[in-house]
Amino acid sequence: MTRTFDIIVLGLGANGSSTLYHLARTGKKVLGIDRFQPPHTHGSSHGESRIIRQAYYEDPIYVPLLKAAYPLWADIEKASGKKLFQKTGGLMLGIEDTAVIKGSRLSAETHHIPYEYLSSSDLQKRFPAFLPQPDTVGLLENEAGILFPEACITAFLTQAVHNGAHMICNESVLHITPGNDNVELTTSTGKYTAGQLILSAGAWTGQLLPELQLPLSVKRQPLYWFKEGDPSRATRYLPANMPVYIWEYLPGRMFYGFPDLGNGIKIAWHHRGETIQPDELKQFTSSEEIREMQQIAEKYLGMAPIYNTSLVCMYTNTPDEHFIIDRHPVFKNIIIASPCSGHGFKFSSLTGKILSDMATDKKIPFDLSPFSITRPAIYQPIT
C-alpha cells in the first residue's frame, strides 16, 4: 500500500532535520524519512560542536545568509527549552596572506562585521591556549561560538513531530521515480508518493540521483578530543579562555578546533580525508593518525596531549565547495539540497527555511544562484 504526503524530506541530518520543523508549521502533510535514527554516527551531522561565525573566509556571498541563520538557531532554541549554542568568539589563524585571514577579513569588511586584527604576541597575551609563530596573525570576531549538532536536530525533529509531522526511521530508500505530477520512493519496506521531494541525503545525494552523475566526493573525517597532562594549563583551553579557531598553519592547509567542553579539546583537519563509499565509513582511527594529531596540539596549542576519544564523520565536496540548493534540472518537483563541503551545518537553521518555503512557492529573499545545480562546475547536461 503506498502512503501519500504533500511534501516528503529525504535525509533527517542537520538540513532534513530544519526543514521537516518549518515544512510542518504551514500545514501540510509532510513525512521525514532517514535510513538511521537520527542523531547518529553516520553521515556528516555528530560529534558534539561545530563552529558558527560571520567572517566567512570561504566567500561575502554566504554572510547574508549566516545573519538570517543566528535568529533562526534562536528560535529553536526557545522553542525546545535546549541549549543549541554557545558563544565563544572565533579566531582564524595563520600568516597575513593566507585564505583564512584575507578572506576573513573580505567578508568582514564587506558586511560590516566587526573584528580585532591580532599580531602574534597579541594573541600570545590574550589566549595563552595558542603557540603562534613570529609571522601569525589572528583575526578575532565576537558573535563566533558552538552549535550542538545532536542537540539540534533533536529539537528539530521533537518540534516537528509535536507540530504534526511524520517520520519513518531506519528505512532505506531504494529508487526514486519521478514524475511530473508526483515523486514515488520505493524503500526498503515500502511506497510513498508525494507531490513533492526534498532530498536532503548528504553523502547518499549522488547515489539517489544516479543520472545526474553529480560530481560529490564523499571523504572520511576523523575527529580528536585530548586532555591536558599538566593540570596547571588546564584552564587555558576552557571556553572562557579559549575561542573556536580555524588555524591554516601551512598554505592550504588548515586545522580546527574547540575549547573543552568536558571531554578535552577537540580538534580536527579542514578538508582534509581519503575518498570513501558512505556505507564504508568506520567510526575507528589509527595509532599513527591520533599521533599526528596529537603532535599538532603539542606544537600549536602548547599541550602535553592526553587522547580521550575519537568519532569520525564525513565530508560531501562539490567541486567548488559551494552548496547545491536547487530544484532538479529536469523534474521540478524535486528540490537538491547538499549545503556541503565541511562547512554547511551553521546554516541549517536557515536552509530548512529556505527548503520549506521553496517547497510551498513562497518568495525567497535571497540569491541562489551560486548554489544551482546546472552551473558549471556540478552539472553537465547528458547530450
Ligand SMILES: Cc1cc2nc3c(=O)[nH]c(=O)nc-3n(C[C@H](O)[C@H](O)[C@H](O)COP(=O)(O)OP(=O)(O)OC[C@H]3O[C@@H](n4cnc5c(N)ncnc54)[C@H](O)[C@@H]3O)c2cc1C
The other form holds:
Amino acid sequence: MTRTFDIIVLGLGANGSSTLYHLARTGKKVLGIDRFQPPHTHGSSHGESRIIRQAYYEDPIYVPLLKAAYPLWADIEKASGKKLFQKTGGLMLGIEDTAVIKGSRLSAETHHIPYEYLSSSDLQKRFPAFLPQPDTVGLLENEAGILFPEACITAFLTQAVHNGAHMICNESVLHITPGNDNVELTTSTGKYTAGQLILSAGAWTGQLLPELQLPLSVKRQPLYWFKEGDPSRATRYLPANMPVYIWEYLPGRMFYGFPDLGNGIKIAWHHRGETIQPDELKQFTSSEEIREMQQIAEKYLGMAPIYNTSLVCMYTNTPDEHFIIDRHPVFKNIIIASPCSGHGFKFSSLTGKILSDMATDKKIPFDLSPFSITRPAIYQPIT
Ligand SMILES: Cc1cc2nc3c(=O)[nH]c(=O)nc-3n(C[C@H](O)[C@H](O)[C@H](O)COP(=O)(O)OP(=O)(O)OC[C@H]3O[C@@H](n4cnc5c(N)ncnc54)[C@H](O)[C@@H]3O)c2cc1C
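What about the form predicted in complex with the named molecule, after the form predicted on its own?
Once more the chain from above appears, this time first in line as the rest of the complex follows.
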C-alpha cells in the first residue's frame, strides 16, 4: 500500500530534523524518513559539539543567515526545554594575512559584529590554553559558542512529532521516482508519495540523484578527544577559560577545537580527510592518526595530551564549499538541501525554516542565489 503525504523529508539529520519541525508547525501532512534512528553516528551530525559563530571567514554572505539562525536556536531550546547551546566565545587564529583572519575581519566589519583583535602576547595572557607563535594573531568574537548536535536533532524531532509530523526510522529509501504532480519513494519495505520531497540526505545525496551527477565529494573526518595529563593545568581547558577556535596554522591548513566538556578537549582537522563512499564510514582511527593529532595538541595547546577517544564523521563538500539549497533543476517538486562542506550545522535551525517556507510557497527573505544548484561550480545542464 502506498501512503500519501503533502511533503516528505528524506533524511533526518541536522537539516532534515529542523525541516520536519518547521513543516509540522504549518499543519501540512508531513513525513520524515531516515535509514537510521537519528541522532546516530553514521552521517555528518554526531560528535558532541559543533561551533557556531558569526564573524564568518568563509564569506560575509553567510552573516545575515547566521544572525537569523541564532534566535531560531533559542526558540527550539525554549520549546524543547533542553540545553542546546553554550556560549564560550570564538577565536580565529593565524598569522595576519591568512584567510581565517582576513575573512573573519571582513565579515565582522561588513556586518558590524563586535570583535577584539589580539596579538600573540594578548592571547597568551587571556587564554593560557593556546600557545601562539610570535606572529600569531587572534580575532575574538563573544557570541560564538557550542551547539550540542545530538541534543539539537532530538529536540527538533521530538517537537516535530509533538506538532503532528509522522516519522519513520530504520527504513532506507532505495529509489526516488519524480513526476510532475507527485514524487514517489520506494523504500526497503514500502512506497510513499507526496506533492513535494525535501531531500536532506547528507552524504547520500549524490547517490539518490544519480541523474544530476552532482560534484559532491564525501570526506572522512576524524574527531579526537584528549585529556590534560597535568592536573595543575586542566582548568585552562575548561569552557570558562577556553573559547572554541579555528587555527590556520599554515596557509590553507586548519585545525579547530572545543574546550573540555567532560571527555577532554575535542580537536580535529578541517578539510583534510580522504574521499570515501558514505556506506564505507567506519568508527576507527589509527595510532598514527592519533599520534599526529596529539602532537598538534602538544605544540599549539601546550598540553600533555592523554588520548581518550575518537569518532569519525563525514563532510559532503561542493567544489566551492558553498551549500546547495535549491529546487531540482528539472523536477521542481524536489527541493535539494546539502548545507555541509564542513560548516552547515550552525545554520540548520534556519535551513529547516527556509526549506519549510520553500515547500509551502512562502517568501524567503534571503538571497539564496549563492546556493543555487545551477551555479557553474555545481551543475552544467547537457545542451
Ligand atoms: C567532523 C565534523 C565537524 C563539523 N563541525 C562543524 C561545526 O563546528 N560547525 C558547523 O556549523 N558545522 C560543522 N560540521 C558540518 C555539519 O555538521 C554538517 O553540515 C551537518 O551536520 C550536515 O547535516 P545533514 O542534515 O546535511 O546531514 P546528516 O546529518 O548526515 O543527515 C543526513 C541523513 O540522511 C539519512 N539518509 C541518507 N540516505 C538515506 C536514505 N537512502 N534513506 C533514508 N535516510 C537516508 C541519513 O541516515 C542521515 O540521518 C561538521 C561536520 C563534521 C563531519
